[in-house]
Each structure stands twice: as C-alpha cells, then as structure tokens.
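Given as structure tokens, the chain that follows is alone and in the form predicted alone.
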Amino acid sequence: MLENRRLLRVLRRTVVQAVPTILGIIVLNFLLLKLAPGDAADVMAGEFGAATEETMVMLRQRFGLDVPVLQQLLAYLGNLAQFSLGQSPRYGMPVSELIGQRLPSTLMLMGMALAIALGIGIALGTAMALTAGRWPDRVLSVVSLIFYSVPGFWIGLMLIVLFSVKLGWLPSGGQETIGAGLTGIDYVLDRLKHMILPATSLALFYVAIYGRLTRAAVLEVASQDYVRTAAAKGLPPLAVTLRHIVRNALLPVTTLAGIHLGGILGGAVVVETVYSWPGLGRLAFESVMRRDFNVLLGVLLLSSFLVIIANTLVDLLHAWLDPRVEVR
C-alpha cells in the first residue's frame, strides 16, 4: 500500500512538471520554425516553375500564412485546444492522420533499437566491470569506443554492404517485402527481418554509451558495504551481481535512456532515410525540405510527448528499483 502511494506521488509530480514544459516547447518550436526562410507557398511555387504575385497571395491566404506570426500562433494553439494539429498544405490531409500512419513504424523501430542498446549495453558494461583491468575489459572498451565514434549513417551503409549485398541475409531497405502477400507468422517474421538492420544501426551508438556508463556504475556499486555484506552472508556470486550490484547500477542507465529517447527519434531521421523506412523521422525530413511546418510541428510535439512519457516511466522505475526515492 505504501509502495503504491509512493509511486502515485512520483507520477503526480511528473505530470505537474510536464504541463508547463509542453506549453513552452509548443511556443518555442513554433517561433523557431517561423524564423526559417521560406514557407510552403514558396516551395510549391518553385515546383510549379513559375507563379504570379496573385498566385502567391492566394496560396498564402489558403494556408493562413498571410497574417502576423502572433495571430498564427494563437490560431495554432486554438487548434491544439480542440485536439487538432491542423492541415498539411503539402499532403492536403489532417496532420494527425498523416502522423498516425507513420507513428507505428517509428515506435517499433525505436522500441527495438532501445531494447538492443540497453540489452547489449548493460551486458557489455557488466562484463567490462567484472573483468576490469584485464584484456577482456580492454578489448570491449575499444569495441564500444568504435561504436561511439563511427557516424550512424556510415554504419548503416556498411551493414547494407555486408548483410544485404555481400551475404544476402537481410533486405537493404523498406518495411516489408512488397507484393509477397504474407500473413500470420510469416508476415511478422518478414517485418522483423526488415527491422534488424535499421534498428541495429540506430542502437550501436547508444550501446557504447550504456556500456561505459554501466561499467562505471557497476564498479561503484560493487565497492559499497551492502555488497560486501551480501557476499559475506554466503550468497552465490551470480545472485550478488544480479540482485545487489546490477539492479542498483541500472539507475543512471535508465535515467539516460529516458533522456536519449528524443535523440533516438532524431537519429531515426538519418536511419529511416538510409533504409527507406516509412516513419516519422523520414516524414520530418521531407517536411523540412518542403516547408510543411504544420507536419513538422506535429512531429516535434509528438516527440516531446514521447520523451515526457519515457521520463515518467523512468521516474516510476527508479521509485521501484530504489525504495529510498521519495517525493517531497
């Protein structure tokens, strides 16, 4: 009962802090995008090859770009108050519908990338800590440093060359095999097969970060008195490592994972472009190039929500992992 109350206090505090944060993000994103040169009317006129002054005026009136920025901001906030993200000038459809079509693909990609990064990173860091100062630690440290240093797009291209071109094991892009007509378990396996390379490309950078952080945290926790006490009681080394060391070492790792969620979505822009993955990252890139700011604002707002939700889950996880976490 007390544990549930403590978790509810953590949840209430996070929600209260999230409201002004989201409002500030909305206003800041809108004003920053308005500082960018050009708009949707300019891009469309350029694609037409020529446009008269009357045509430009008509386009801006149609998209609501002919009024002052403050008035545009108030109109946008009014749409949000009615749970509407507005219309996309480029696609001619509601932004929420457009994002809804791309969101599942990106969530699956981000979820798999984060799972790979945390799983391999924590295992790598624990192995480095348990062999600190010996050759396995040095070798794994060099490997993690390579993952951290190499650009994500280069890793993506090299993975395509190796596993798609040379070995032919995995597809080089796309979300599924077009025209295959797969159903059931075959369809799921086909989707997973297409997801392996982009998720791995997105995860390797974070594998290095979580590996190094886990190594430092495990070494610090292993020197605590309660760990020595647990070992002195005769607990098996594996139980001491998993229950007393790794569990407490996960606190900084999970904190960083919540912060990195926005960065993973940002990295998805490059990865989705390299692998032709139909997700939010690729949609955001296309919206920037076409000055479709309504869509871009929707993507940025959704990414902010994802980061806040992830940090809320991290706070709850901390409260569960460490009973000393209290909310005043």
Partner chain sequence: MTTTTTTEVIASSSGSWRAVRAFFRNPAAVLATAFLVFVTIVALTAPLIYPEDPLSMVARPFLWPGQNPKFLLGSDSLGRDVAAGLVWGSRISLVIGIAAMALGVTIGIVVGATAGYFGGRIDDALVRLVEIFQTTPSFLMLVVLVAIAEPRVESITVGIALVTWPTIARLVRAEFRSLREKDFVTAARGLGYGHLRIIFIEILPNALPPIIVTSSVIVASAILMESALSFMGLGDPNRISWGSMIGASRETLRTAWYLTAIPGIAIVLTVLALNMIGDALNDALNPRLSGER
Contents of the next structure:
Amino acid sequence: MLENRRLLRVLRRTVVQAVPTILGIIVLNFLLLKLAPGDAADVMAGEFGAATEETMVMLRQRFGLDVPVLQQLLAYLGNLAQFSLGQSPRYGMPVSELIGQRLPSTLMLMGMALAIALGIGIALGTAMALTAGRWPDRVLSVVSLIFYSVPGFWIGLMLIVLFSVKLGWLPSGGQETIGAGLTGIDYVLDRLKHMILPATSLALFYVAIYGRLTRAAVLEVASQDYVRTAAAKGLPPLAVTLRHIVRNALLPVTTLAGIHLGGILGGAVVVETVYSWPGLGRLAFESVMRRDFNVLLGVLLLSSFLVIIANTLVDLLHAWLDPRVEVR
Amino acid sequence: MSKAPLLDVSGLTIAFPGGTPVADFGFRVAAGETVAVVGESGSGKSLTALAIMRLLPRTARIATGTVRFQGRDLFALPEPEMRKVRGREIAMIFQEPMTSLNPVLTVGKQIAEVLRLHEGLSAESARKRAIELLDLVRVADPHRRVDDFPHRLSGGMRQRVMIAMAVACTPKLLIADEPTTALDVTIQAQVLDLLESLRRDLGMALMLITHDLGIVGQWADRVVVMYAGRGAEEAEAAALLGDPLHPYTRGLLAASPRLDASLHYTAGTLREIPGSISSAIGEPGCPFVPRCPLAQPSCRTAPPPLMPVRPGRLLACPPVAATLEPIDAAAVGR
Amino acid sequence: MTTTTTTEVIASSSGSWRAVRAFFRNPAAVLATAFLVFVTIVALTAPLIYPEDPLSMVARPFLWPGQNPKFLLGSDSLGRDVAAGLVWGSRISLVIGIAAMALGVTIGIVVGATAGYFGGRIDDALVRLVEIFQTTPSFLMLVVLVAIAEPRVESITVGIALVTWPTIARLVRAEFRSLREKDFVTAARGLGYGHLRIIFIEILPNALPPIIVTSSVIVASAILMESALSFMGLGDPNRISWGSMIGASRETLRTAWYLTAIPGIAIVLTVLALNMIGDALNDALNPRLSGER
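What does the same protein look like in the form predicted in complex with its partner chain, given that the last one was the form predicted alone?
After this comes the whole thing, all chains and molecules, with the earlier chain placed first.
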C-alpha cells in the first residue's frame, strides 16, 4: 500500500518532467528537418524525370509544404494532438501505420539485445569484481574493452561470415524464413534463429558497458559494512554475493541501462541495415534518403518517446529496487 | 585449574603487507562472562574480533596464534564448518549501525535470514520469530517495524535490530565491536543495558570492544587493555579501575571522563597521553616506550610479555611489576 | 588570497607530473600510445607511402592478401589496393575523430560551465536542452543531420560534435557545481575577478582530469560513428575511409570476406588503443578509484 503510493509519486514526477522535454523535441526536430535543402516534392520530381513548375506547386500544395514554416509546425502539432503523425507523401499511407508495421520488429530486436547485454554484462562484471586484480579479471577486462571497441556493423558482418557462410548454422538476414509457412513452435524457433546474430551484434557494445559498470559497482558494494554483517551471519559466499552484493550493485546498473536505451535504438539503424531487418531503423534510413520528412519526424518522435517511456520504467524499477528513493 | 574457557585466544599475530597491527595477543573469555577489550583506535581490537570470526580483509594474514572456542581450534576448521559457527555460536555486532544493515532488505528479512540459515525455519515462522526478537530487543511496535527498511529507523533502533539479528540463534558468545560509539550518549546506556540483560537471560558471554573506559566499570566483569596490538594489562574491572598498574592504563583513566560517578570520580581536568599510537611502529621493545613516563633502557630491547602480578591480574610492564610485592606463583591459579 | 590560488596551481601541476609518470608506467598505455603514434605517422605520410589516388584501379580485382607481394593486403572488387585504402582511410578517421572531439568538447565545456557556474534559470534551461539532445537516439540524429547537410568531412564532423557535446556538458556542469563552492573560487570572487576569468583560469583547470579522460573515449566513439556513417553510404564520397571500404565490400562478403575484415581490424585496433588510453588516464588521474583496494 505504502509502497505503491511511493511508486505512484515517482511515476508522477517523471511524467511531469517529461512533458516539456517532449515538446522541445518536437519543435527542435521539426525545425531541423525544415532546414534541409530539398523536400519530398523535389525527390519525387527528380525520380519521375523533369517536372514542370506547375506540378511542383501542386505537389507541395498537396503535402502542405507551401505555407510558412510556423504554420506547418502548428498544423503538425494540431495533428499530433489528434494522435496523427500525418501522411507519408512517399508511401501514400498514414505515417503511424507505416511505423506500426515496423515497430514490433525493432522492439523485439532491442529487447533481445538488451536482455543479452544485461545478462552477460552483469555476470561478466560480477566475475571480474570477484576476481579483481587476478588473471580472470584481467582477461575479462581486456575482452570487455575489445567488445567496447568493435563497430556493431562490422562484428555483424563477421558473424555472418562465420555462422552463416562458413558454418551455415544461422540465417544471414531477414526476420523469418519467407514462404516456409511455419507454425507454432517451429515459427518461434525460426524467428529466434533470425534474431540471434543481429541481437548479438547490437548487444556486444553494451555487454562491455554493463560489464564494466557492474564490476565497479560490485567492488564498491563489496566493501560496505552490511556485506561484512552478512558474512558474520554465516551466510555462504554465493548467498552473500547474490542477496547482498549484486542486489545492491544492480541499482546503478539499472539507472544506466535506461540511459543507453537511446544508444541501442541508434545502433539498430546500422544493424538493421546489415541484416536487412525490417524495422524502424531501416525505415528511418530510407526516409532520410527519400526526404520523406513526415515519416522521419514520426520515427524521431517515436524513438524519443520510447526512450522517455524506458526511462520512466527504469525510474520505477529503481524506486522498487531501492526503498530509499523518495520524491524530493 | 578451572575448566576450559569458552574462548581462548593465544599468541595471535595478524600481519598486513605493511606491518603487524596485532602481535602475540591473547586473552580468555569464560562462559557467561563479560570481557571488555579496551584500547584506542588502531590498537588492533577490531582486527582481533574479525580474526576470531575469520572475517579479516583479504590482505590480512594470521601469522601465528590459535583461537579455541569450546575447545575447538577455529583456525583449523574447514570454511563450511566455520560458517556454522558464525551467527549461530559466535555472533557479532558492529560499530556503525547506519551502514551495517543492507539498505534494500527489510529488517525483518535480515533477521529472518539468519534464522532460516541456522535453524532451518520456514519463511513464515522465521518472520514470526523476527517479530518476537524485535520485541525482545525492545523495539516498539515490532509488527510494523518488521517490514520497515533500515533507512526509516534511527541509529539506536538499527543497533537494536543488529542485536536482534545477533542473538537470534542464542549464540554462546556475542562480540560487540564498539556497539555504542556511533550513538547518542542517552541511547548508549540503553543499548548497553539491553546487551547486559540479554547476556543474563540468554546465558551468553559478551566480548565488549570499546575505547571508552567509562563504560567498563558498569558493564564488564573483566578488562583486557590493548596497546598497539599487544596486551598491556588484564584484571577484574573494579580492580583495574581502582588501581591501574600499566602506565598506559593510568594515562587512559586520567584521560577519560567517568560515566559512573561512584568510582573515582574526580572533578579534575582530563589529561591526555602525550604522543600517539603511531609512535609504536617499528619499536623493537615495549610499544608504549615512546610515550611512557617510566621508560627504562631495558624496556627498549624486547616487548614485555603479560605476567601474573596478583591473583587474576596480568601486567606487561616489568618496571611497575618490580615495585609490587612478589606473589606466590601457585596462588595466581589461572 | 592569491596564495591560495597559487598553491592550488602548484599542487595541480605537480599532480599532473605524477599522473604523467603513472600513465607511462602502465604497459598497456605505452603500447596503445605507440600504436596511435604509428597510425598518426602513417596518416601524415600517406601521400609519400601511396602517392597514387587510393580510389584508382591498380591491380587485378580480388587479390587475396599475400597473393601478390606488390599488394600486401590484396585488392578489392575494382582492383583498388587495400593497403593504400587503409593508409589513406586512417586520415579520415583521425581527422574526424579529433576534430569532432575538439568541437564537441568545446561546446560541452561552454554549455556545461555556463550551467554549472551560474546555476538558476540558465542552468534549468541548459539542462533541459541537454536532456532533449540525450533523449533523441544520437546515431539516428546523426544520420538525419548528415543526410540533411550533404555528407562531407565538415558536415560529418559537425554532426558528430552536435550529438556528442551533451555528454561533456553534463560532466562539466557537475564539476563546476562542486568546484564553484570551493575556497579558491570564493577567494577569486573576493578579488573581484570577472566571471570569464574565474570560469576559465580558476575553475576549468581543476575540472580538467575527467574531461581529459572522457575526451579520449569521445575520439574513439567519433571514429566508430564515422565508420558506421561511411558504411551506410553517408560518408564523404570523395574520400576513402575504413567504413566506406567495408560498405563497398558488403556485396562480396561471401566470397571475399577479407575486404571486410581488414579495414574492420584497423578500426578495432585504433578504437581499442584510444579506449585503453582512456582507461590508463583514468587510473593515472584518479589513483584511488582504480583497481582493487
């Protein structure tokens, strides 16, 4: 009861703080995209060959590109207020529908990558801290530093070479075997198989980040008095480590997991390109190339929104894990 | 000879890469007795306690010595056996109640943890027992407090929780490392009273580590004075306070205000012992020589051992011992 | 009053010597520095080593490394010398890495120092701005920025700086908030020094250690971002870069994977060296935080 009220207060604070940030993001992104030379009409005209002045004017009129920027912004905000992200001139369909098609793939990829990064990172970091200064720590530290230095797209390509070209174990792209007509558990396994390589490529960098962070946090917590108390109770080392050290060391790690979510989303743009993964990242890249700014703006807003939601969840998780968190 | 003591520490030397903060130290605790180990910070009291529990930091090494508990050599026990001693037969409470409890677990869970571990209680009965224990250590409203997180409790309350955790399995020996140093004076006496009554009711022995001679007279049966990792003097509490023999003990008494007005309360000014304990580093003889008003050339050759000087009384100061009447060795009867 | 300030300066300069010595006692740091010096020399002397345009066709396509001693690292699908590409590509990586870091750190210091030193409304507004930038996934933002401004070395550099500065700004703001309360700052205020002088002469030198550490990591991440952009075809089309070499070799990944592997290894080694230097700087500048206790 008391606990739930506390969490609700934390939630309210986070949401209230997010509102001006969201507004700022909308305005900033909108103006940024208006700075761009050329618009969808230009690109379309270019693609269809020579276009007369009249066709251009007509195209711009249809997409609402012929009015002053401020008016366009107000129109866009008005649309947003009705939960509409506008139309894509390019695909000829509502932006929200386009995004809705791609979002689940990206969310799945990110979720899997985050799970890998947190799972392996925390285990790695704990192992490093518990052997601090000795050889397992040194070896794992070098490994995590290498993970930290490898470009995701390159490791993605190298994994394809090894696991699909040479060994033939895993597919090299796409998110399912097209036309296989799989159902049930076979379908799930097929999807998982397609996800392993991209998720791993995306996760490695964050494995390193969470690993290094966990190492520092565990070392910090291990020297706390309450760890000595736990040992004085006669608890075995594993129980001391899991119940008393790792549980507390997770607090800073969860906070940072949220901060890096935006980074994972950004990384998805590259990894989706490598693995022909039909997600948001590729949609964003395609719409940049085609100057389809309504779609691009939609993707930018949605990803910021995802980051904010994730941060809110992390705040709640943090408050739940750490009873000392109170609303200031 | 009387029967074997509950705890017998002898010849204990703890070595760090940078030195030996505890050297050739020994003392005994009988069942049900309260022994105060007194010394200033840096004298090695806490390290001795951690060595008994085998919880020394990794950089420390036990160079020599034995710790016998109920006749068993604790240093020879395999680690899993030692874990059964910790928390069940010997329990420990620490100086800092603010940081000694895990901030993310409720106090009830932390008390229950030790019960489930050593007594195999179910979660439910451990919780019931935790409430009883909170009541036992005089925490008001234990039914509600059991679900509180440590940060909601005051320092005194947290120390009571620590005590509840320590006595949960009715240990034979409770080591209290400066249990009241971090607390307000008014709460200090309450906590010490609590420890004393628990000791009586549960039949525990208590090893009370303190730098405060003021609390020794009221709560300890016997006192061991430690200086720079060595024993300086050992005596019944009243005898030591009434007639301190070692120059360090005398200095310590002159430097401490008395809580207990009945014993030698002097309104005179407090004196400090000149110099600091760090002067003992690298001293080949008696570690107290650099600060000692009675130092003689012979004191500088080798550290003096604790020798019986009166019945029940040990002293590590040959110059003072020489001024006392010689005693019949048989009458000492340790 | 002035003595306080002078002793601070003296203390910090002797401290920095100790840090330099500690840094060079670390074998990993020495190795990493040596490697970066090597890469820098290669980058500077590229026109001497391979005077020809690295984008020109000089050999039979798809020579594997070692196949022809004239082209040690082989040739790509268009018969371009991989080794020449590697040497010339190092210039792009280093130039963009360092320039983007310099620009990003400058913006970050200005914003962070202003927010941290003045506090109040200015602080609130700048914190909000930083938050807006940090809420947008930075690589996505970078792709948009570069695509809008046309991919060129300059626009890529500015783009990377624009998505990097918030990190530095947060760091500098935190440092300034704690340092502005220190005695030597109060003393400088008492002497009537202007804000600019206090910010840049009094406080900034004391806030430098964490900025230096982060800067080396930012060079590393800037190189990673540049390579990812070039890989996606958003690099400067007139210059060869490690990322664009990988991008160009994607089509032939199945048959000629060495074309992907070699430039990738160059990226990994360079970035690894920078990160190792970052770690070593961190250890050297904060001795108490590193390793085990």
